[in-house]
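A single chain comes next, written as structure tokens; it is the form predicted alone.
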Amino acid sequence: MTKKILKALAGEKQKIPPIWMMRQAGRYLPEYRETRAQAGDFLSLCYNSELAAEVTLQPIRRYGFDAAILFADILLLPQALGADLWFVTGEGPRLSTVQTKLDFANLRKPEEINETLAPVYETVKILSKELPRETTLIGFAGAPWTVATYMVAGRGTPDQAPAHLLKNDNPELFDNLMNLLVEGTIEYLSHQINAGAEVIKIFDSWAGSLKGNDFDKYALEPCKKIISALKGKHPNIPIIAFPRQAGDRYIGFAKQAGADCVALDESVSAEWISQNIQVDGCVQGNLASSHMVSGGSVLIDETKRVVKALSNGPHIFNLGHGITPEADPKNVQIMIDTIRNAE
């Protein structure tokens, strides 16, 4: 049995595209409250191999869903690089900041990292027997660019504006992060491939606030080498690529990072994804997450549209970026049964 979405992304259109959701397993659940509650506090949930298993199963018993994703956070390979981490209820992650050389020289190298991240693999040999046989499962990291906004600021910010100002004011040392978590990244990886995961996804999460030759050094040529070097230990492995809010420079984007798959954000029409990026090999996404709170008939109207626009081509159905918490979890089955009914 090939599984859906390895299908997609091999290249093959179905009448009904696989689906699964960005953040499926999160706080618009109540069974996930639950368990978060249980673990403590959000990173201890997300080192609880067994809460951590147990969470990314969740919205595959309640919906069916076609892969799973780790339950992590971007943010644990910086701090298995050595930034301190924690959470403000309310307010998000915190870092100690990456902004001088001697800030730098106090990392650790990427060899180091995998004592940390041991939990993360555990998570994934756990559901790698655990998921259901047709459900895929997928690992993740963030991209560079965006894992490195957050070290060079300390937390997210609205313009990424401190790392945009690092990498002009002191481009050395910010080549020398970006390469770091080039090779952190890939060493992250490639232990979720050993582990279990059967597919990769990279959060560039800030990538469309680089422009121009920005873009092309700093979102899409760390995409490139991640991938490049994954496929080198893992040539089975597909890869989905989310340069978020990259506009035209979706374009083109998979073919150029070798990646299998690019995801896309709602800022884009289905439409025109279907015209210049499916033309390319399999998408995913978009329907925007603000449907999963609304909900109605305009949740089935858009949910139609968007397989419709893509149904000429490999599409794995997604949002456009992650489930917010306060969407409704009846949203999310009348989205499942408007694509699985489809006349």
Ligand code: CP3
Given for the second form:
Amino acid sequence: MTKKILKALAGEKQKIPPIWMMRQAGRYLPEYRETRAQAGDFLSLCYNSELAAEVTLQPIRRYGFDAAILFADILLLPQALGADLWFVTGEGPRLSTVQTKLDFANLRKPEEINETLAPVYETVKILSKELPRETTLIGFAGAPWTVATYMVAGRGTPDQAPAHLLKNDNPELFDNLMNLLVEGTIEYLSHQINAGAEVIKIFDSWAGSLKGNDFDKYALEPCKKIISALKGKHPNIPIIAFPRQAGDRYIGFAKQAGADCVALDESVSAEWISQNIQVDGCVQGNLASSHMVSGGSVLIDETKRVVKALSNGPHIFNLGHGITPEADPKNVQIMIDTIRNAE
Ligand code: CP3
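Starting from the form predicted alone above, please write out the structure of the form predicted together with ligand CP3.
What follows is the whole complex; the chain from before opens it.
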């Protein structure tokens, strides 16, 4: 039996597409909130392999998604590279910043990350034993640009201005940081694959703020380097790239980067995706995550529209971005029933 997600990634069109959701283990689920409280806080949960595996499994038990995504965070890599990291409740992540040559010199080497990240690899090992046979295990990392935006600013920023400034004012330092992140990401993902991850997803949440040559240099090129290194070591590993908000740069991205699938956010329509992206192979997306909050007949109609528009080629059903804490768990079930019970 080939798993549904792996079939889609191999280019197979399926009558009922496989389904999973970004942030499917998260605060909208009461069982997640309970386990997080048991762990103490978010980062303690990420580094507690047993509990991280437990929250990864929760949405699989509740909904029977076709994929489980490792419970961790893209900011664990900067932490393993030596940045301080903490989360302010209700506000988001905070990190020590990398803005000078000295800040950069204080970071660790790519091969030194594994001691800090060992519990994450252990979570992957537990999951590969405990997941149902039909469920695919997805490992992930942030793309270098997105991770760099947090490392430079020390927090999330609406326009990624601090990272744009550093890349323009001190390109040598910024390129050094990007190269370190490329190498660190290869190391991190390679260990996840060795531990049992069956698919890798690369999250470039802020790719949309890169235009023109910058997009090629800081979104496409790093992604290409990571994918080529991973496929060199693990020839059969399927890879999903997510250059969020890339707009017309979504066109040809998977091919150029060497990815098996491109994930798309909801700023592009499913009909446009079908015509411009799915012609090249598997796509993932792209129901607006706001429907998980608002529900109703619009949720059903929009779910059907996405499935129909992408029914002519390989498709993995997902949201355009992560499900939010305000989402109603009942709406997730309605979405799944709409997809799986479609006549
Ligand atoms: O998708 C999953 O279910 C797997 C786990 C996962 C998390 N973060 C858990 C998480 C994944 C794949 C991520 C990726 C991630 N983390 C991204 C890229 C995708 C995206 O959403 O754009 C980014 C930018 C981050 C960084 C990050 N982590 C931010 C900005 C925040 C705070 C915002 C928020 O939603 O609270 C986090 C925290 C975070 N990561 C939570 C979870 C479940 C919420 C923490 C909590 O439980 O309090």
